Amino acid sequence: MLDTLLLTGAAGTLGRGLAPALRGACRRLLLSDLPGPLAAHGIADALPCDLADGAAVHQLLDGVDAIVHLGGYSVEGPFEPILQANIRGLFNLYEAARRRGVPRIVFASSNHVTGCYGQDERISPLDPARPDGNYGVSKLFGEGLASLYHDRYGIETVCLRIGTCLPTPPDRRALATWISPADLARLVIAALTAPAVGFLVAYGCSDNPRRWWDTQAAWDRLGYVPQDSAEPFAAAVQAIAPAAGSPSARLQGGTFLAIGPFDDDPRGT
């Protein structure tokens, strides 16, 4: 079992889903966010931390060792908010987890790194990345550096790109990306816990027959094993769909890609 876990991003919706199970596979749970989310949620017994505070980073990671990292901006936006949280802020927890010597991480990256792939493509984590957009870009750049902080100086990543985690599939997209929360706390504990794990990129779903992502060999280093499936809910969600023939219908990101482009103005200001 592991003393000291953090958990970044505690008040997300994820964030606060994983806690309770996350408890369980440690001694000790440091929770942490922004001051305003955790108010909002009434999480008390946590550390208030801005990630793009490189100080304040280094001082959060006393002690800990593991993260969970689901901290930053979690939808598709202008690039602005996307580079201090996802990608300042990402820069600040590995330079602070090599300073502190913490051995693992579980980066919450996203299916948005390969969100430009067709829905009539099945591919994997070997496969090359297609973002599409600002947010996935950024979930990229975080699978960059833990490939570099893993050979430079050792620590271990489990990149997840996490598909829809909700409790329930809401449209037809979902039967292929859904994870249930109970699917997601396994697979987020058999990350934090499986031996020797290195650099390793492993997609979030559940057991779902139409899925595009074939992951099993990260699946199978990290011993998950997915106990929940969509297709139960495929007559109810079946019909919720985008237009057919836009970008949002024919691609796996899905209504991301029906968000922007920003900043329109030519002087960039």
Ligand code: 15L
Second form
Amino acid sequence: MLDTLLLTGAAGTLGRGLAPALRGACRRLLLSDLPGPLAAHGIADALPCDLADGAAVHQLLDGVDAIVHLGGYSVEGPFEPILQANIRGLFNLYEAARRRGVPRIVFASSNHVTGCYGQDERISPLDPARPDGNYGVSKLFGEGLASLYHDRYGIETVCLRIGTCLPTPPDRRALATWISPADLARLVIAALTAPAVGFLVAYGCSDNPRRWWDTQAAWDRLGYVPQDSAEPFAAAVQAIAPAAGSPSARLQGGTFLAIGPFDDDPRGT
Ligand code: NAI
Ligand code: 15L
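Requested next: the structure of the form predicted in complex with ligand 15L (the form predicted on its own having been shown above).
Shown next: the complete complex, the earlier chain at its head.
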């Protein structure tokens, strides 16, 4: 069993849902997030830390044996806050992991790394990235950093390109992308405990027959077997979809394709 496991983004939606399952997978679970969200959710005995603060992140990783990294800016948005939380934050995390000798990280990447593929395409983790915005690019940066720190410093990372984690699928797109909270917990624990994962990219969804991703090779390496499926919800959500023919309806990233550009974005005017 793992000794000390650090969960970043512990006050977020997924962090609050995952913490109980992670507690059963280690001897000691450390919870971290920004001070405001920790206080807002009444999470006591936590370690407040801004991922953009390198010295604070180095301190945070003292005595840590593995990390589930959920902390960061979690939707499409302007570049500056994404730069701080997801790019600088990821750099700080991997540098601290290298200096502290943390052997494994499970990184919450996102399906938005490949959000510009069509919903009529089937892709695998080996296909080229096609991010759909600033957020997707920041997750691609995280995957690149994870690859670098594996090749040069031996830190293992499982990059989970998570789909849509909600109690039930909210719309037609999610019939492909949904992952139930229980399956997410299975997937994260598999990513923490599977032997010799090296650097691995795995899509994260339930056993959805409509999924767009070749998932099996990575799931086999992790020993992840999803127990849920979006299909029973199909009749209820089939009609919930963006206007036919719009980028949001055509591309895998869905409504993120309708967000931006932003005022702080040099591409904007
Ligand atoms: P969330 O936004 O609810 O939680 C993210 C947490 O990160 C927040 O509590 C926030 O305070 C914290 N955070 C933000 N900036 C920070 C900083 N500079 N330093 C420290 N903490 C910071 O997001 P959610 O839905 O819980 O997602 C968790 C992770 O999983 C995120 O990295 C997200 O990108 C990723 N993900 C989530 C999916 C989903 O379906 N919810 C799908 C794909 C990826
Ligand atoms: C994500 O990466 C986001 O963090 C989450 O809020 C959802 O929008 C999800 O992707 C999705 O694609 O549904």
